[in-house]
Structures are given as C-alpha cells and as structure tokens.
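What follows is a single chain, given as structure tokens, in the form predicted on its own.
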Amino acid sequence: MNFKNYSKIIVANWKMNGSFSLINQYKNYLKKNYIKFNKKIAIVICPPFPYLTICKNKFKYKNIFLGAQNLSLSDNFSKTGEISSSIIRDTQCNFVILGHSERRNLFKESDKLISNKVNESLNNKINVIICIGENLSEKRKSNTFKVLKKQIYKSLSNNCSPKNTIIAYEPVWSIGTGKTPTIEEINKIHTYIKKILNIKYHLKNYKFKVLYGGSVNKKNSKDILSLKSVDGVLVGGASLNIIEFAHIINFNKN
C-alpha cells in the first residue's frame, strides 16, 4: 500500500468486539453503498484475530485493507495462545496496531517492547500503526509534548519510515470518554508530532501520516478530518456501527 495515494486513512479498531453478524452488516452495507465512497480515502479494518481471514474474504475492495490489533514479539516460538507476525502476514494483513494505550496500561507494554514489536512487524513486511498519547495526569501537568516526544523516540525504531509507519495520536484521557481535545489543540499537537518525526528521521515537509484517535464519532469527525495536519482517524466504538462508520468515511460529503 502506498500511503501517498490516499488523502485520508480511516482505521476501524474493533478491539475485543465483533461477530459474524457484524461482518455481514459491513458486507451488506458495502455491497449497496461502496460506490458512493471516496476511493481516495483508505479504510483499514482491524477485527479480533479469529475474524481476520473472513474479513479478508468479505471486504474485497481496492481501498479497504486489513489490520491486526497486536502481535507477539516471538515468531514461530512455543507460546500457546500468541499470534506471530508470520501468521498475521499469512492472513494478508497490511497493518498491525502497536502501542495502543490499553496495551501500554493493561498489559504493561513498555516503549522498548513496543519498539521491538515494531521491528518484528516491519521485518515481516507488515505496516505499523503506532499509538502515542498522554494520560490525564500528564495533560494536567502540561507534559503532553514531553510525553509524546519520549514515546516517538522510544517506541519507534530506526526501520520506521513514512512508507511503512503511521502514527496515531490518542490522548488516553479521551479514549472511550466522549471527551476530545479542541480542534485547535489537535492541530497544534499533530503539527508538533510531525515536527519531531522530521527531526528524528531527518526529513522535510511532514512526510509521516499522523491520525487522530479518541472518542471519534460522526458528530466530531468532519471538523477533525478537515484539519490539514490530520491525515485520518483511528475509530473505536463508532466503527461497530457501519452506518456511523460510513458517515465518518464520507465526512467530506456530509
């Protein structure tokens, strides 16, 4: 997938949700309405592992891609219940989400572990969506930029590039709460993230794609996606309703 071919990237993170019923709802809606979608917008659907293959078979559209929600650091190793990068690649996944705040907080994944997973993924030709973001305490202490810079330098690897890596800014205090930063804050933070990425990788003209995530829904998505500094969104709960998710995808038609 060439990221440059798309004006925006919309990612659906189903988390530990999903069913054959939901997949069929997506399939039936897309069959009737896909022709109305802007083909310059990339759609990435990230279901739980058991649904990866069926989603691949059901959603055969040029600008719809498949993503996993995590991977094991060890490839082809004796770890019952884990999913290796080679298995994910075998399902023809284009992406994997790494560093999500739920993985960082609930499973205590460190920046170093995330960086190692990033390398594991990239070595197996799987593009990465790396999540970064501050919690409420860090925000209240005005440490947002400091936290983001640290995560960028520690969670990404030297193998990352604008061709294989997407950053998702997800303020932890916003995820699932219905609260979001102001449009001005999102613009300022995304501009900062792109600046730091350019410094780290010695680039110019903001080449990395940076998505916004955290309580994205059909009411706020148009304002967020209209920002030049925002290259797309990472959608959680709203992606479990195909009609609402389609509204977000078609933000520039609403």
The other form holds:
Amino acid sequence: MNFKNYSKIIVANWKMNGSFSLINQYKNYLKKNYIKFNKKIAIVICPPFPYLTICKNKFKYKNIFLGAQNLSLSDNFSKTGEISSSIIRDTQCNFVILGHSERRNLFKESDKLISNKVNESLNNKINVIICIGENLSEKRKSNTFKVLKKQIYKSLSNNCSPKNTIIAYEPVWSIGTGKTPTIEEINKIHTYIKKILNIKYHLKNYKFKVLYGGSVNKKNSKDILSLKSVDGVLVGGASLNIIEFAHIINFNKN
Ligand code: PEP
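For comparison with the form predicted on its own, provide the form predicted in complex with ligand PEP.
Below, the chain from earlier opens the complete complex, with every other chain and molecule after it.
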C-alpha cells in the first residue's frame, strides 16, 4: 500500500471486541454504502487475531486494509499462545498496531520491546502504526513534548520510513474517556511530532503520516480531520458501530 495515494487514513481498533455479528454488520453496511465512500480515504480495520482471515475474505475493497493489534517477537518459536510477524504476514495483513498505551501499561511493554517489534514487523513487510502519547500526570506537568520526543526516539527503529510507518498520537487520558485535546492543541502537537520525525530521519518536508487517536466520534471527527496536520484518525469505541464509524469516514460529507 502506498500511503501517498490517500488523503486520510482511518483506523478501526476493535481492541478485544468484535464478533461474527459485528463483521456481518460491517459487511452488510459496506455492500450497500461502499459506493458512496471517498476512495482517497484508506480504511484499516484491526480486529482481534481470530477474525483477521474472515475480515480479509469479507471486506474485499480496494481502499480497505487489515491490521493486527500486536505481535510477538519470533526470537523463540516455542511460545504457546503467541502470534509472530510471519503468521500475521501470512494472513495478508498490511498493518500492525504497536506501542498502544494499553500494551505499554497493562502488559508493561517498554520502548525497547516496541522498537524490536517495529523492526521485526518492517523486516516482514508489515507496515506499522506506532502509538505514542502522554498520560494525565505527564500532561499536568507540561511534559507532553518531552514524552513524545522520548517515545519517538526510543520506540521507533532505524528501518522506519514514511513509506512503512504511521504514527498515531494518542493522549492516554483521552482514550475511552470522551475527553480530547482542543483542535489548537492537536494541531500544535502534530506539527511538533512531524518536526521531531524530520530531525530523527533527516527529512525536509513533513512526510510521515500522523494520526490522532482518543475519543474520536461522529461529533468531533470533522473538526479533527479537517486539520492539515492530521493525516487520519485511530478510532476505538466508535468503530464498534459501523454507522458511527462510517460517519467518521465520510466526515467531509456531513
Ligand atoms: C484506542 O483504543 O486507540 C482509542 C483511540 O480508543 P477510543 O477511540 O475509544 O478512545
């Protein structure tokens, strides 16, 4: 997938949700309404692992891609219950979400581990969506920029490039809370992230795509997605309802 072909990238992170019923709701809705979708918007659906192949077979549209929500390093193949990058690649997944705050916090994933996973995914030709973001206490101490810079330097890997890596700015305090930064804050932070990425990867123009994630819904999506510095959104809760998710995808028509 060539990211440059798309004006915005909209990611559905189902987390540990989803069912055959949800997949069928997506399928039926897409069958009726896909024709009206803007084909310059890439849609990446990230269901739990067992649903990847069924989603692949049911959502056969040119701008709809699939993503996994995690992978395990294949440093040792005797890891019962884990899924490697080569297995994900085999399911024809184009993306994997790495560094999500839930994995950083609940599963104690360090920047170093995330960076190793990024490196391995890219070596297996799976594009990465790397989440970064400050928590509430870091925000209150005005450490947002410092935290983001550290995560960019430590969670990415040397083989990241604007062709295989997307950054998702997800303030942890905003995920699932209904709270979001102001539009001005999102713009300022995205511009900062792009600037730091340019410095790290010795680039001139802003080339990396940076998505916003955290309580995106049908009411706030238009304002967020209308920002030039926002290349798309990563949607959790609101992606579990195809009508609301479609509203977000069609933000410029509403
Ligand atoms: C997420 O899980 O990455 C997320 C952004 O969730 P929500 O949209 O529900 O805040």
